[in-house]
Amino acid sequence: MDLGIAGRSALVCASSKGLGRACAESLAREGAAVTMVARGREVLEDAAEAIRRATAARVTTVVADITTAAGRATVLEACGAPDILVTNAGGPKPGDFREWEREDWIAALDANMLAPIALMKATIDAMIARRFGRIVNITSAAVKAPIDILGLSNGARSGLTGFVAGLARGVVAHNVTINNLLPGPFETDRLRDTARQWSRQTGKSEDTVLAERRAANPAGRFGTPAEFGDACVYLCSAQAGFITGQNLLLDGGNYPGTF
């Protein structure tokens, strides 16, 4: 299927590794010109070069912290007005809410709620004017089924989800869609960080924690970043113009509910 985004410009945040990188690669493979953003230069440049070799796409890199106004300004100056925006940020630290101070909550909100909203604010009017825009926010399955040790993430990402639910319905008539992708257990550094936290709490080894989580999933495995990237690129496609304000859960069937 031709997804109709060849020649479109895409901005993908936190894309030096993990799910962000997978989204950047899937978009590049479909012919989009991709701007990749991350805070670490070496890993970002390595990822971008690998994607260039694999896809022959035009890939631009920007080293910046999108949780800051200065970082967002640097990114937007480099990529202009993107047709496609994929927001993403590393999840806040796990733990017990008794351990967190106000600054921990502010950092979580800045990364996982306020920065995506600021990027949408900066790009959405140009999308409306062009009558094409695709915004995908990478959130978490914890929005659907909160995880006790991820309270910072539960709170901040749920705030973004509520905001998107209202905004998405106000712009879809202009062929601008906004959706959220909710990853469950994928083979990423974040999964391993969470496993280490559970390991400390339970006394089990990290490998045992991972094996038990894998076995407990109906799919019998963890997801691959490539699967996630391809789901993202479909939501960014020309064919996805009638899908908006949705929270697409990718978790191998782990969530047991109907709704």
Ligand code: NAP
Given for the second form:
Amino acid sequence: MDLGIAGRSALVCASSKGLGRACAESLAREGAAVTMVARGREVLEDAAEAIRRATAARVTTVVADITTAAGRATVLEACGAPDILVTNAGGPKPGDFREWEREDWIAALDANMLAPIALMKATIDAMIARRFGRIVNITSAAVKAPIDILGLSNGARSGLTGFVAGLARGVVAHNVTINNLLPGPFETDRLRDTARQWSRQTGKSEDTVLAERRAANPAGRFGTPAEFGDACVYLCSAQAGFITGQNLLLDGGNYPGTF
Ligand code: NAP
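Got the form predicted alone; any chance of the form predicted in complex with this ligand too?
Zooming out: every chain and molecule, the one shown earlier first.
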């Protein structure tokens, strides 16, 4: 199936590793010109080069912290007005809410709520003018089923989800869609970091924690970043113009509800 986005420009935030990188690669494979962003230059350049070699797409890199206004300004200057925006940033630290101060909450809100909103604000009017825009926010399964040690994530991402629910209905008539992808457990550095924290809290080894999580998932495994990237690219496709305001859970069936 031709997804109809060859030649479109895509900004993929926090994309040198993990889920962001997978989204960048899937978009590049469909012929989009991709701008990739991360704070660490070396890993970002390596990832971009690997994607260029695999897809022959035009891939631009920007070293920036997407959670700051200055970082976003640098990114937007480099990529102009993208047709496709994938928002993403590192997840907040796990822990016990009794340990978190106001600064921890502000950092989580900046990364996982306010940065995506600022990026949408900066890019959406040009999408409306062109009558094509696809926005995908990488959030978390924790929005539907909270994870106790990820309270900062549960809170900040729920704020973004509420905001998007309202905005999405206001722009879809212009062929601009906004959807959220909710990852369950995907095999990335972030998942391993969370397992390390859980291992410290429970006294179980990291391998045991990972094995138990795999076994507890109905799929009996973690998701692969490539599966995530390919779901993202469909939501960014020309064909997906009637899908908006949705929260799509990718979790191997882990969420137990009927809806
Ligand atoms: P990951 O493998 O740790 O990759 C994170 C990527 O984001 C890296 O490229 C990192 O590069 C970049 N990044 C982090 N902070 C950034 C910032 N402030 N500005 C620019 N780039 C930044 O993480 P992941 O597993 O792909 O997770 C992506 C998102 O999905 C996170 O918010 C995570 O909490 C959420 N999530 C993941 C899972 C999972 O199972 N993997 C489940 C639920 C939710 P630099 O460090 O060089 O900047």
